[in-house]
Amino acid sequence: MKQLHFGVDYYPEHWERGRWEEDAILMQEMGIQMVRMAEFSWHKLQPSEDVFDFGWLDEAIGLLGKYGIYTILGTPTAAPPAWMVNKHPQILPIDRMGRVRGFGGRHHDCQSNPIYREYIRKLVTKMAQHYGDNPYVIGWQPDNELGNSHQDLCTCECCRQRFQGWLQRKYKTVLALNQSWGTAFWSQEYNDFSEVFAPRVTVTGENPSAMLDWRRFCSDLIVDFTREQAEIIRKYAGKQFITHNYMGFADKVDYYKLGELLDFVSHDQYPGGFYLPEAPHEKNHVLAATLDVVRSYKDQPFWVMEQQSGITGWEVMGRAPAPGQLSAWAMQSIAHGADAVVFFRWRTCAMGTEQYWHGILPHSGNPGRRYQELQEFIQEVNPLMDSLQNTMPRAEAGIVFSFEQEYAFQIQPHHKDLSYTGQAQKYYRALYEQNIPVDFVPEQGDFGKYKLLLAPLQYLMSPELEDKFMDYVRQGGHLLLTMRTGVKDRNNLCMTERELPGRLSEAAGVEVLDYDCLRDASVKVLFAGQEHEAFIWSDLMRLLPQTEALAYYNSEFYAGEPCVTVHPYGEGRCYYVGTEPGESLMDALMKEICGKAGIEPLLAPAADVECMARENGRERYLFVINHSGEARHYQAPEKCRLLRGGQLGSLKAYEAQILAVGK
């Protein structure tokens, strides 16, 4: 496939045909090489059950192709048309309250419904047959943001029956199901799989084991929904790639499993989302972590299929990006592993829900400062992108990330402010602010690649994962475990054989004898002679031989008891953190632990300046990005060349530089 690096999401069906060529000319002048189209255009493509109309899309693809612009096609299965819903109202989803969600938004569908699936098979087959040999169509995106809008959907009878079948395949017998779910509690035993319900809202409480399997089922349903489309596309359009636009840490579907169906993953990145804090220091690490976790889903470079290009907003709006900020955000995506950036959207829509989700062009369609800024950015950076293609960040620190751990903590969060993803991001932030690159690592990933492995909240445990952690440390790794490790088995039932953290006590060198949930409170912690603050939780521990206490509680009835420990094990070291460190304690701990692990920052930290690297066997490309509206300075490395930017060591407001550093 031709190497393409910059694109835009385009909706020609929203505008008169007479405008299309002007758009194509403006795109070509800007440096746009590809568009994504049609992902919400089901009615335009199939205006009634027996009528298909691809003519308008053929015309748009051909016109753009004339100007050297290629097309990625979205299958429009996120927006079933009104004629279908009126004829088959049973395809509408039912939420956990038992309410039917109606037509008028998007994703108003039940992904289990066989009637809906049949309509999808027919449409995707016709699209793939029609466009499989089109020279201007390079790839496909099945559906759009799978899992978005479906957080508590669907619990209809089709989903219930499909869930029952999923459980029967997993457990084989209803006796095994009852044992795995602990249904003896509150008389929840089942006599047959056909008695199992989809989990509607109860009078009080829910079975955590049943809820965990429901979350697994919902994820597997989305994977199967995508697989069906992918198989059709590969049959008729096998030369074209298949990707999907992920949403970072969104958790409805296990993105690792979904990624197995895709040639590469894509992502939607909105740094100025109206739902995010405005202060850069409160969100830049989250934005960087989001990109790094997306890279982890296939452990390879990715695409950004929707990169912010203007003010965000549905009913309410975010701030206007300052001059240079859109370019800095796009460069951040590239720095963390994006081989292509597709901006959302071309022109701000005049109708519908997203009238205030602004594009490169305003409502008027006349190019302004956003067009000019991104045009300059593309023309500067595009010549460098071929060299960056397939390069990757090389991290020495990894954070273990699991969707099943996330599901378990959503079911029983313990503390109103405790979040599995939030914990991962807090540890990430401490390394991000030291300019230390980080990979997110699935449980089945290669732990041995990393000098330091951070594994917060390893709540669900298995013998296999215990062995993997212990082998990692035994072979010389530095492992950090935290509170709430080894609490439950994979069925979400509490472990009862020994003190927490179970078998991992052998590596961690501690046993947790009690704990304190810090409701609306904090605890003081003494580390290296300085007092810090910690939150959420306090593990009260007994140290095993050779274990050293690094920090102690300095308030509450357990003042003087160990809070953070380190234990030599084999050739490595295992740290145990029994609380949620506050910012100052987290920074101090991570500096200490990274130093012991022999991990050096890419550059000396500087306020508001992000540093990231991509490299191959020959060269390292260093990205230095100023997220501030004011000038900043940094200490440049020796023996480097400035590939993009003004002055080495100095950054203007929102400037993003690329340096080549010899290896």
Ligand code: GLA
Contents of the next structure:
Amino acid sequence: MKQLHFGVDYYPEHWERGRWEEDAILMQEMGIQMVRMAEFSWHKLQPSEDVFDFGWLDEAIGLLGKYGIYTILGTPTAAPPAWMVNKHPQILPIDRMGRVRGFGGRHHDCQSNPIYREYIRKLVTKMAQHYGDNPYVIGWQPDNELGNSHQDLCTCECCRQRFQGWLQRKYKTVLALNQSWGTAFWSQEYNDFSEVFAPRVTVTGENPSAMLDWRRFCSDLIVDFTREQAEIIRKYAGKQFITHNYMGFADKVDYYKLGELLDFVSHDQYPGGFYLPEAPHEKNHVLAATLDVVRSYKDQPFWVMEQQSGITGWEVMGRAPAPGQLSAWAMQSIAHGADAVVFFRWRTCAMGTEQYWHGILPHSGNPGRRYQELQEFIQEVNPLMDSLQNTMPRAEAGIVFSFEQEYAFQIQPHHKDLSYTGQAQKYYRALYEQNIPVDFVPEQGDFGKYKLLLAPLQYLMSPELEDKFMDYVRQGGHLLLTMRTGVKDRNNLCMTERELPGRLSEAAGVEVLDYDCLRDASVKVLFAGQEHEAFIWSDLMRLLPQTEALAYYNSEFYAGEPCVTVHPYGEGRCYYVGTEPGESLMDALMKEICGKAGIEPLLAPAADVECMARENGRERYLFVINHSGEARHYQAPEKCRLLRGGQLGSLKAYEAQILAVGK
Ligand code: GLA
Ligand code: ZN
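Could I see the form predicted together with ligand GLA next, after the form predicted alone?
Once more the chain from above appears, this time first in line as the rest of the complex follows.
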């Protein structure tokens, strides 16, 4: 099949049929090659129990097909219709407060409910049988943004029983469950698996071990929910691909595990989301990190299934993207590994919750500034997209990222401002601003690919992971560990055999004998003759022979004690950072550590200019993106060709250039 690179999310069911052809023509003129449709249209496809109507969708697919536009079908299971919910109210989810959540939004469903699952099997089977051979249908997206809106769901009786079954399979005996959850505390022992609850809000704190298993169970439930649909689609529509629209760092479902069901991962990218910080400095690195983590979920190129195409907004709105900014954001997605970009949405909807989440076309449907900008962008970039096939960003630095650690810190954040994901992003920022590409790496990933591995907050530990980290360093890797490493076992119970960071102290060369949670205070830190600030936490440690202190605390009762250390181990080095470095300390440390690891920036850093590369064995494509509304300059590499852009070395406002650099 021909490679497709640009598309839109299209909702023909929101508009009169008389308009569809004009839409198709406008899309074709713009260079749109595909649409995603139907992911919320359950009622239109099955208006009542025994009536299925695919006619309208057949017509839309056929009409678009006539204009050379292919279709990705969403299964509409994020929007169970009112007739079904009225007939089977137990489909509605129950939150942790024990409240039934009502009909009228989306995702008002309990994913373990067998009646609901039966409806899904029936509809998805019919859809897959009906569209499996349609030449215009190229792929599927089961449901929509799985995990979205489910953060607090579902604790109904069905989910409770399913959780009990999950625990029984995991622990076999109730004795093992009691030990693994430490239920001797506060008399939480169970005599039988059937006594276990789906965790409702308690009057006091919760059992961290029980809550960690609950998070794992919820993630597995979503994977199972998706697997059921994916199996049906593979059976009847095996020639078409299956993907899903992820949400970057969203954590309800373990995206690595979900990815095993998919041909490739997709993601929804809204850089101007009204819920994000305004200041570019506070979010540019997060946007880049989001794309990098998405690439890591299958360690391969991905698609953007929803790329912002106008002002975002539900009840309140974000800023208007300035001329050029939508293109710069789309190019940023491509730079970090997107092989296709689908814009959300085609036309701004006149009704419903998302009336102000603007599409390429305004409410009026008349093409305007956004249409023209993206038309030009697609026509210019589409020919280049074919050369980018089979290229990937290549990083020499990796950040270890795990959903289980994220769950454990959500359950016990320690400090109001400590977040596992946030911490990873803080390390990421320092590399991003140096133009050093970064991969996120799962625990089961190949550590050996990286010169430098940053592993912040490795709180839950296992002997296998300890071995893996130690082998990595022994074989010459540069590893950075931090505070709160090796604290717990995988049941979320504190380990007691050794001082922190447990067995890893052999590699790290430190033993943490005490610590301080800083609350609202900061601590001063001396590094290379300069004073900096650090936050959240201070580890107080004893250095083992050969360990060198790189930085010292410079305030509090532990002023003068080491704060950042390095220890040679085997062929490599292990750094230990006992606090959360503020930005100036982080930047200084990362410069030093990257330098020692022999990692070179892609380009000399320039303010507001993002640089990223995609490469294969022969070529390297350098992306240089100006995120500012003013002209910027950068120092171009010596041997390179400008593939897209005005002038080598200078960037107009929001200009995004592509350079081919000889290898
Ligand atoms: C998400 C969803 C879309 C839409 C947009 C805008 O990304 O997947 O269905 O709701 O947000 O709100
Ligand atoms: Zn439920």
